[in-house]
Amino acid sequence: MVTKADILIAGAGAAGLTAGVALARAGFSVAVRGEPDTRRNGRTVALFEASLRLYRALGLLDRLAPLAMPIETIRIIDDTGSSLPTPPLELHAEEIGLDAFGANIENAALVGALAEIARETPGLSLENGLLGDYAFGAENVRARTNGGEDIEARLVVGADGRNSPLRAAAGIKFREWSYPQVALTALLSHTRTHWRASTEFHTRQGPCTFVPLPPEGDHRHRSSLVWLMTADEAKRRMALPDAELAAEIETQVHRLHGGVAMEGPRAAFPMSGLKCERLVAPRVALVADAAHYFPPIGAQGLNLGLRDVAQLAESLGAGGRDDAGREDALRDYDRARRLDVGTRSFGVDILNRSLLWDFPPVDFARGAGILAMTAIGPLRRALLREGVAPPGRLPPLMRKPARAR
């Protein structure tokens, strides 16, 4: 027996589950296949304003908000040892008319909540199973899960990560590169408040960032850690006992948050970048890490992927629901996402490399940019809006709700 749906989504992470809910609520029959990972691994995601609007528009925000901590301030501290140091930069959400830039939530909690919501959503089926054995036809795509289920759909959406099997099967070309860095992630409790501020220390090995988390149990003050470092340092620190690693974290952030304690497991991820030549192929669309990937700087990763999801919902819904894999709809999606993906990938790459280069002209340029943001209010506010809710044309699901008259 073959399972049939308008849209098949490969991958049951945050992006794939969000796409499933959004497309099912747009009127398509959707099958999501993957393995939702709800194991705590020290990773979190900061959902910025445009992403929160998406979840609000889908009616999901009330379920997610209790699991997250608002981020009202972003603090950037130059800890590179540069001969041209810059003063700390503080950015406040109220400057751009927001209560918060966004909210930080554990990946495991986000995926767990979205999986529950997906199972409750009419028109959506969510089952465990990794997809493969793709067969692309003129009018549909067929695939088989590793559990032996055959599925036929008019469109298959790749939300199956940076090593996307769907991307390979569809023959979509991409460029990939690596950085001499590994990101160490962990959940922390600390003795001083975070004041709902995300604090980013810029070091010569990359940023070391504390992002606020909500209280849990007896731990009133909690944050997630994303610390970029060399592969050798990551290997050494991953082997340290909790107390010794916590002491090194305290030193790295100059005890800004007081005493630090580890919560649960830590993880380490080699840093790389990936950008696809195009986001579509016949009856195929890619979103999130399957389409683009870069270091976790500025929390742009999943937020960019959710803009993919919102745009895909708009492009597919614009011409009716008779054929979810229409060529004109996929072409519109690819065209609409190209500039945003390209500029974010380039910007994160340049910022990350500027920290690694111990070269006075590069330090000067980076420092001049930070000083300009400090001194020039309109520039600072424009860049803040660009980071959390780009002022250009956003898909309808991410637009600011109209005020009631």
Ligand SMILES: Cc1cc2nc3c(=O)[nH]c(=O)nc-3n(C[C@H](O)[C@H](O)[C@H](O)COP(=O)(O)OP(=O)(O)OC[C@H]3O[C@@H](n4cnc5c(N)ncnc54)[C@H](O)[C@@H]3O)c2cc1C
The other form holds:
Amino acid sequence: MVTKADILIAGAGAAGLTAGVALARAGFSVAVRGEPDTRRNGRTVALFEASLRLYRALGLLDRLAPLAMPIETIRIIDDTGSSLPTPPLELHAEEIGLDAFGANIENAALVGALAEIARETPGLSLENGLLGDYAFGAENVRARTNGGEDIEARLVVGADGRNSPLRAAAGIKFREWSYPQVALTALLSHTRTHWRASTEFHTRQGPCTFVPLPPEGDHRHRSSLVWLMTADEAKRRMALPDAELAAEIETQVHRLHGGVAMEGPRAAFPMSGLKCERLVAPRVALVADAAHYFPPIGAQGLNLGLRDVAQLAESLGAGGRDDAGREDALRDYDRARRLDVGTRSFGVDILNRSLLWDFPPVDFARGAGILAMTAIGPLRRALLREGVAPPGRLPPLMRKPARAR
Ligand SMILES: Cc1cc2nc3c(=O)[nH]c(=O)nc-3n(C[C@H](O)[C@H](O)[C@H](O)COP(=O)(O)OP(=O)(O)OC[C@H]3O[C@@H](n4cnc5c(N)ncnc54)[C@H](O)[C@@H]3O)c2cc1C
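Show the same protein again, this time as the form predicted together with the named molecule rather than the form predicted alone.
To see the whole picture, the full complex is given below, headed by that same chain.
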């Protein structure tokens, strides 16, 4: 027997599940296949205003908000030891008329809640199974799960992560590169408050960031850690006992959060970047990490991926319900996402490399940028809006504020 749907989604991570709900709400029959991973792994995502707007428009924000901690302030502290140090920069959401820039949520909690919501969504079937054996025809696409289920759809959406098997099967060309860095991640509790602030220490090995988390049990003050360092340092620190690693973290952040204790597992992610030539092929569209990937600086990755999802819902909806994989709808999606994906990937790459280069002119340029942001209010506000909800080019699902003030 063959399962039939308008749209098959490969991947049940945050992007695939969100795409499933958005496309089912847009009137398509949707099959999501993958393996929702709800194991707590020391990783969180900061979701900014535009992403919260999407969840609000889909009616999911009330379910997700209690699991997340609002981020009201972003602090950037120059800890590069540069001969041209810049003063700390503090950015407040109220400057751009928001209560918060966004909210930080554990990956496992986000995926768990989205999977639960997906299972309740009419028109959407979510089953375990990894997809392969793709066969692309003129009118539809077929695939088989590792459990032996055959599925036929008018369109297959690749939300199957950075090593996307669908991207390979569809022959979409991409460029991949690596950085001499590894991100060490963990959840922490600490003795002082985080003041609902995300604090980035910019070091010569990359940023070390504390992002606020909601209280849990006896732990009132909690944050997630994303700390970029060399591969050797990451290997050494991954092997340290909890108390020794906690002591190194305290030193790295100048005890700003007081005493630190590790909560649960830590993880290490080698840093790389990936950019596709196109986000579409006949009967195929890619979203999120399957389509683009870069280091977790400025928390842009999934936020960019959710903008793909919102645009895909818009482009496919406008193309009509009779054929979800229409060429003109896919072309519209690809065109609409090009600029945002290109500028975001470039911006993160430049910022990351500027930290790694110990070269005075580069330090000067970065320092001048931070000083300009401190001194020039309109520039600061424009960059803040660009970071959390880029004005002018957001798809309709992201246009209404997540929360009225
Ligand atoms: C350390 C770190 C911190 C980050 N912090 C932030 C942040 O604060 N804010 C932010 O916006 N982004 C952040 N990101 C980026 C963000 O985590 C990713 O962009 C996001 O998780 C990507 O989601 P995804 O659903 O595209 O991919 P994934 O989460 O990788 O999910 C892909 C899914 O596809 C499945 N899959 C693979 N192959 C198949 C197949 N053949 N068939 C079916 N399913 C398949 C996988 O099992 C997986 O479940 C961070 C990333 C890192 C590494």
